[in-house]
Amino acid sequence: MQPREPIDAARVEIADLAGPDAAHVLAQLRTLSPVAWVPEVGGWLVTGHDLTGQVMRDDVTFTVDDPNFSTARLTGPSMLSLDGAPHRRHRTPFVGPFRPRRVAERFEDEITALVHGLLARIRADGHADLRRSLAGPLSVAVVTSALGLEQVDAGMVLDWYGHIVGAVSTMTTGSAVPPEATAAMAALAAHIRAGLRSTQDSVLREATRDLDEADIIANAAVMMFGGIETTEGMISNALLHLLQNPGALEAMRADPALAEVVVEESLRLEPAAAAVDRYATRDVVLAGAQIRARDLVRVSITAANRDPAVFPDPDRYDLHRTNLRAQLSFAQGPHVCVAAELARLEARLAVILTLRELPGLRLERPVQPTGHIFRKPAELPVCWAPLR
């Protein structure tokens, strides 16, 4: 499909929504109808900013607690797959540990040391794929530390991740859980139990005051894999956007305090979590669309973040926007990302220290983020002047 030709929602394919020109496809869908039935998605696609926020805030009408939401079948019920009072019971124990002040006190020095260590491994080489040498390993190390997992290396975690995410992505209603995914969850659960018995400070040990072991394991699983996927994407996208915009790159080098704005504008332009799913609990009309009970309602955060009604000239990377916190990359409502401030801290420190320690950093070749549910570049190939 040529994304700037007249669009027909019935002919939109997942490949159109996952490709580098997805934002243009979504913009045309928004113009056609901000709530459109897209057969390839198997449900409704919401592309307007205000409507996206409305759906995410209204967990009574648009819920995650549906049999088609496959994550709970593998991990067990968690804050990701529950709404209402059960959701609050699962989520509340994790809110305090992830408040901004506690995140800074607990993690800033650790993240700084991790970034220094990862950059030290590649500094003399003069080139690297920063997604795999920095963004990925950093996100794994931070989330495993936060959850108090001991004797766990990145390879082990990523192996679990592959099996669990692969199962969640492919399971259909009534299908069996793949045995390799069950084994991965069992291995993860064993390490979580060991962490709960240790003396190491972690958000999971704090949660034992309010949740039983099964609840903690389920929530740890969704926090771990959500944190890895989205934080890796955040860091990769933020560095990519800077390297694609020389003026912003020069400004960031001159004033590292701009890192906060750099991360927020990158999140707006290319959210790492590009779409989230809800299911209608009843027949409802949304922007003229006749949605039936149990219909899938997928909100496109990518589209919402480029709604020109909220962000003028939305396809432009602009560090001078005054309303960046209106971006929806961490969701809204009851399911707003509980660890958003930790992810922001990781991304800010990764950007600041990478520009400081890799002089003359630049892209080796053009790359673009892709993906329908999660968006990031397949690789981030860069080069710099190695220190002699």
Ligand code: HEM
Contents of the next structure:
Amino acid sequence: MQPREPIDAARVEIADLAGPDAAHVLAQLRTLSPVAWVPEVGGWLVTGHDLTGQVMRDDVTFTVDDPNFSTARLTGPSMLSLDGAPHRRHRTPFVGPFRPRRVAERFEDEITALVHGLLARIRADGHADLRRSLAGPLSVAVVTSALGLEQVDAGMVLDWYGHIVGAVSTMTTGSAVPPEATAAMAALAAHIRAGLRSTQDSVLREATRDLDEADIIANAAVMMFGGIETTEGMISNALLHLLQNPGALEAMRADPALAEVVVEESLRLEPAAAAVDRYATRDVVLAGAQIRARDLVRVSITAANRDPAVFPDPDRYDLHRTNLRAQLSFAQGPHVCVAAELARLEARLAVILTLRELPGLRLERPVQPTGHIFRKPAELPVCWAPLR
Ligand code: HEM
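Can I get the form predicted together with the ligand as well, since the one above is the form predicted on its own?
Following is the full complex, with the preceding chain placed first.
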């Protein structure tokens, strides 16, 4: 289907929703019906900002706790797979360590050193793929450090990630847990146990007061896997948006304090986690759509963040918006991203230090974010004036 043709929800393909023009397909769907049954999704797609917030806030009607949600079969129940009181029990112990002040105290120097180290490896080359040489390895290093994982290298973590994410998709189609995913979970669990026994500071330690070891391991797994691809995408997209907008790039070079709005507007325009899933707990009517109990209700954060009712001229990258915190890239309600402030800090430092240390940074060729659930460019090819 051509995205610019009049849209028919019944004919929308995942490829349309994953392509570079996804926001326009979603905008047309929103105009047609902000809650539309999309056969290829196998569920309802919610595209309006207010409805998106409503679904994410109402965990009594729209739950994550459904047998179709396959992550829990692999990791065990966690904050990501529970609602209500059990959700609060799993989540609350991790909220304190991720508060902004504690994140800054614990992580600012470490992230700065990590970014310096990664940039030092490429600075003399004059060109690089910043997704693979900066955004990806930084995300892995920060999350493994946050969880107190010792003697774990990025390759090992990415191996586990590959097996576990692969298994979650296979299991969604009804298959059993693949053995390599079980082995990856077991290896991760062994490292988490060792980390808990060591003296290394980690966000898991406080949780030992409230949760048993199996609960901590399940939540550590979802934090690890929630923090890799998303943060890699968030940093890549923030750099890409700057490099595509020369005025903003110049302004950011002159005033690094702009990093906060640079990151926030990029999150709005291209949320790295582009959609989240819920399941209806009862028959319910939403914006005229007759949703049945157990139906999949997929919330498009990409569409919500470009709803013109909230963000005028929504496709424009604009650092002067006054309501940027209304963007929904970290979700809203009980499952709002527990580590949003850590991800924001990583992205701000990555942007500031990259511009400072790679003078004359520019894109080597045009690239665009793609993906239906996670959105980022396949690569971020850049060049700069190499320092001697
Ligand atoms: C260090 C990095 C990160 C970690 C450790 C992390 C971890 C988590 C965890 C554990 C949850 C589940 C919270 C709950 O269910 O109560 C969550 C939710 C979420 N996170 Fe993050 N996250 C990180 C970065 C990001 C980034 C960069 C994005 C997108 C830009 C993102 C988007 C989301 C969204 C949309 C949800 C809601 C999921 C849902 O409602 O189903 N996260 N995150």
